[in-house]
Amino acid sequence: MMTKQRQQLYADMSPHNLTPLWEVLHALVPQAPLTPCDPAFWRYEVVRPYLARAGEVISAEEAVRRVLILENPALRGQSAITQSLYAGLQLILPGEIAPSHRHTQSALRFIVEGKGAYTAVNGERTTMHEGDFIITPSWTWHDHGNESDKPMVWLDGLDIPTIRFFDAGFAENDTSQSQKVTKVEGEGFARFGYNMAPVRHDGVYASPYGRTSPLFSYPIARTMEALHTLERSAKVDAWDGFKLAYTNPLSGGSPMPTIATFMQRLPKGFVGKPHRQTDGVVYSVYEGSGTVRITGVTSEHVFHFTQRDHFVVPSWHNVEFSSPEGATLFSFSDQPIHKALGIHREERLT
């Protein structure tokens, strides 16, 4: 009950930039996570024509990055898919170059459509294939080019909202459109991609990217080999199917300090149990089809997905997967930040 004395207190102290904690305490320290984000779904067959139209009205050079942002419907205008993560679909046409630049934000690419284009990072190129996971680490020069005869589309995932929260965003354009290639393609993978590392990797061969993995390309062929081997021989997890986390080969942790990445296989006939976690998760469907049920405190969403579709599961929402024919899903989240702060929590429900 608001008394006259209390009302007067609020009015008198307001000009001094003072407000009463007791009026907002339950909102600031809730009984359970209360995200403003909504579950959302982007069907690729709906999005793809808009990407094609974008290719007609603006060049990759003019746009710098020709991307359609996957914007959470509850966060319109914020260029965010969750409160900490950004996601978008980037198109590069045959013969185009997305010019070289660098920024403090960490970025990932998951190749959604096409093959034969490249990403260059700090003087090394990698040819991209559908399903590859590629990193452009914080403050590294990177450019993209398409020397194939088909369009290329990939999912961009960045920690833009996180860096914005810390007011730590910097960017710089290169003096040339494409950086000079100074390394043989695959050199980084040869050093760090075979469960081995240079003997003195803490010195001259240390990761040039700080806490980010020295590998910036994780080929889909090796990923699927691992998942299919597990599918043939291991016991299926009742919540995730078969799920693997990409790792930094030097630390065993996440490839990027702010973003964790995963690939999971839902075997044919899979009906999963519900689970929830504090990190919101963005999904890209690599292959197959299925259904995801996402349940919050007051709402339930059911999305039927197929190859190249995308969706987001907000923090502390129950998620259940099912797949009559089988499916493979790439995903990323801000889990490393949660774990570094000691606030990550997960519940597996039965």
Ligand code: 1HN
Contents of the next structure:
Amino acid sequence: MMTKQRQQLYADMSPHNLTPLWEVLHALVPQAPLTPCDPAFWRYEVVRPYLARAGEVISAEEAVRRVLILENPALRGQSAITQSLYAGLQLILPGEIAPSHRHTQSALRFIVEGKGAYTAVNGERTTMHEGDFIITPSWTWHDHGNESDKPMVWLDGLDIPTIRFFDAGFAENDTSQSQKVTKVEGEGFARFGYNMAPVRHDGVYASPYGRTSPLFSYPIARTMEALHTLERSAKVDAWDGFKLAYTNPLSGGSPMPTIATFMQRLPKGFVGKPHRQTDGVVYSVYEGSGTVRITGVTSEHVFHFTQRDHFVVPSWHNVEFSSPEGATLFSFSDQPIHKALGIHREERLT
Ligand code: 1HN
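Return one more block: the form predicted in complex with this ligand, after the form predicted alone shown previously.
Once more the chain from above appears, this time first in line as the rest of the complex follows.
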């Protein structure tokens, strides 16, 4: 019989590392993305006590980075929030240092709680406040220190699963715990943060860091000034509210080549329309509250979010926001990779 012959064929060729395409073709080339990721939600009120306990059982120095990973429930054990991205919440206590190192993975921080700790990137320290967005680009030395008297918590977003996929991970520890400070705070912002760029700075306007933004700190005050101005005067987008992407001022593209980042303002009383896109997105609630409805082919999740909560919207799931009170949401995704490959898709339902 045919089926028996087939089974015999499969069994005979298997030791030679051969397998029939026709048994897997549908799964290999789905008609639409079938992500293994699930929508998921982390309430800060639930997470915060575990962070505090982590602070009691390990020092930042011993941990190198004291982080609780936000693991997608459908990807447990993979240190991933989507198939391509990593997210975690990092705690640094007063007086602590997270030692200087560098790696090919690109990282972002979005400050969730506290103020006054610093991140140093390539010789410049930036003091961090709630809502600031900071990047530590691929292969840049970076370390953190908390010289304030309060704990500080931030969201880390990295392209770890992407770099793992490409087997392109390298890392190095610095020779000292804290890198040498060679620039005054604000130097990078002065050079690149005012819609201007340095002249004759080692090659005219070139970024000192390659394919990444020469700005490494995007302060919240500037971001909110922009969003509030739009909210007062501009037409609201029916899907996104008022949404701006952080940019590399030299290219207009994303601050880092693998990760796009956004801040969006949902005005008071906003009821958004559903949309979906190929990039899975991680959200951090900067302020306010609201509801997000995430609809996949066979699932529907509704999360009521408030300040400092986190959630993930997987690829090709419809997302729909509403906010009676108004809210401001930070988000990041691997959209630049989709766009570089020409495979990005977006669908806005009316
Ligand atoms: C890292 O360097 C940081 O610099 C945070 O704060 C999280 C997770 C994996 C690998 C490197 C940081 C990280 C990380």
